[in-house]
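As a starting point, one isolated chain is supplied in structure tokens, in the form predicted alone.
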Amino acid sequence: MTLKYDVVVVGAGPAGSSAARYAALGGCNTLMIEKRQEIGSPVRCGEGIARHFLDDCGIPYENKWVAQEVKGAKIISPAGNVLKIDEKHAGNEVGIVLERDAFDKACAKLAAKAGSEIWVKTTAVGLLKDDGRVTGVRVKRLEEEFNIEADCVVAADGYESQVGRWAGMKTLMKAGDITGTLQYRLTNIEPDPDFPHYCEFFLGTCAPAGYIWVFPKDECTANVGLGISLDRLKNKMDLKMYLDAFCKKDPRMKRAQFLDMVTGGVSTCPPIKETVRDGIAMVGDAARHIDPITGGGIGNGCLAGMILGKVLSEIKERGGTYSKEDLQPYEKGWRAELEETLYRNWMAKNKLVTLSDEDFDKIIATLSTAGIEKLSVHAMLKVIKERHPDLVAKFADMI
């Protein structure tokens, strides 16, 4: 059996769902699948998106899947500094806590709504090629295994993109741009001024390379997770002694609950070269939209995956051939919005690393005096080399 697609979008979350939704809007014939049987099952992240892509993607405000919203977000140093921002200018992923599983359906819906087919239980197993142009897929849906020819395969199956890989995209990364995490969902924690009302990120050594999240679900309920650089484990317990130190330490968690554990990694590291060939494109984590500072890339693979599924309707409308040059809008489009933010996040990251605990405290003290708005690099970095010059000597470059 061979079937016969204008796009394939293998993997449903956000950023496949989304340049499935606008390919179909444009008139492609798409087709998405997922290897899972439940789209946005299980959850592997904070859960955290700034709520100024919905607008920016054309996604409906649905209550259903918003666990909390928040004011803001607090950085609390080793010491306890606290720097509080105003959800508006506190990044990508603080505004809204989602209930992921909820939020990947609802995207999932409007590409279905917009015309695209959706197969659950369906595995990319390899790429049909011809003359190294791609020119669909193999898939196993249940015990069958088939192709599914296709002008324009877009990979959007997350950080270990296996569909990238089998193009010949260049996805190796370094163990320091890799980051493991474990999360614990807690109940019955005991709330305080702040809590249920900002997203919290710790630093230091609490959370070597990486840092400590506490993303409220509802009164008594959050994401306390952590995420260290792969060059700085041992073994994968140390992610759970590391949490568990933290968890104990926390007066709010005395009585805390579990009601679900999750563990995964996520890329930490620059854009990559390219993320088109001729008849494959790349999106969301494949592609390496996932801000190299916080981990986060629900928003960002929205924004690429809407940016793709125009180009891609674009290309059908005008009667391309979906081929690298075809594409390149598409590359061009993404990079002109994300890339130098997450270039310049990714030297950032590189320079965090080597900040002992007292430096932390310094930036944070620094910081919270200042009256800064924006939790950007380049806005934090201009307030400490006032007050801290030798703070700053490692990020000159990026001043």
Given for the second form:
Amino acid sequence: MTLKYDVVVVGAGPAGSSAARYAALGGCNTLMIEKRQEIGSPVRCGEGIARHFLDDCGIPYENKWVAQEVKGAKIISPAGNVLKIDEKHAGNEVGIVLERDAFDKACAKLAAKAGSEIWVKTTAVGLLKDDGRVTGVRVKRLEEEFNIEADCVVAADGYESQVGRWAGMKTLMKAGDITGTLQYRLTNIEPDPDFPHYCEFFLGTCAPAGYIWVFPKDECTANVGLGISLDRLKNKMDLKMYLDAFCKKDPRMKRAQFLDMVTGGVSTCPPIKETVRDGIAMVGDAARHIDPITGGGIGNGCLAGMILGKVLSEIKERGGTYSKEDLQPYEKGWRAELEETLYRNWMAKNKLVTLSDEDFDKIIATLSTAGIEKLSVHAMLKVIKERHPDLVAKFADMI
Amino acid sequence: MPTELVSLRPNVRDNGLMAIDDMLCMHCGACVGTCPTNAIFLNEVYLTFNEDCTQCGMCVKVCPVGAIDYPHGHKLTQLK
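Can you give me the structure for the form predicted together with its partner chain, which would complement the form predicted alone we have just seen?
Once more the chain from above appears, this time first in line as the rest of the complex follows.
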């Protein structure tokens, strides 16, 4: 049995759904496949997203995927110094705390409404190639294994992406650019004047070369998780040890109980060299579109997916061949939107991981009294330069 | 009265390259994306290592639930 589509999207996360939606809207005969039996589940995410991404990507607001809307972010240094930032200026992870399983389904619905076919429990097991050009995917759907021909395959298969690797694209990362994450969804959390109105970020040695987040889901429930750079993990289960130590220390979590446990890997690498080849494009986590400082990727994935979908429709419209050259507008498009920020934040991350607890205490204390408008790396560095020239020596080349 | 354990569910698969504890694995894919030689295969039910594995140990450290260990007899193994 052989099937033929214009576009086959592998992976039904927000990035894949966004690509499928805009490709289908532009008239591409589109199929999206998902290996799991249910789109959006199990959740593998901290679930924070900035509001503006929804408008940017044309995703209509729906109450059913909003768990909590927050006023902003609280960044907490090891000694307890607090920097509060308004939601508008707090980066790409703060604004709405999602019900991610419902959000992914809503994104898939938009793709279906646009005309895309969706199959679940369908795993891509290989790529079809003809003279170096990708011509389709081999899939396993329930007990059947068969080929699907496609003019363009979209690799939206997440952090563990295989499809891109099969096509020969280099998505490997160094240990310092990989973050292991573990998250508990805890309930019965004690009230606190600011809970559940802020997304909290704890810096310092509580999570070496990473941070601990507390994202509120409702008045007594929160996603409490941490990410630690792989090169700082010495033994197996180190992640759990750090997170358990944090939960034990936080007085609000004395009687907290588990609702869920989430694990995963996050890339914190610089933008990769190529995301398109003849007949294939990568998007989202697979293309390492994750912000290297925050580890947030939902918004970037949706945005890149939208750009890709529109490019695919344009190619269809003018009867192009989906070759590497045809797909260049996507490569250029996402780079114009994201590359500079990703690269800058990766550079900043590499500096931040060298700071000590005392450095963080000083920086947060300084920033909280300076009343900075926007949590941009540049704005922060300027303030620090004025007050602590010694600290900023490490960042001198970035200002 | 000493308590006797009468049944034990075997849950560690050890293929000589790496050992996987299927009762701990959450199928999150953190190890798959991390593996520098692409030696890990994951589907919904299980995780396997193939001969490309170099036992570098990146997956052991990145696994958030400690489901991966070196094989039995390896000098770094924590398996009993």
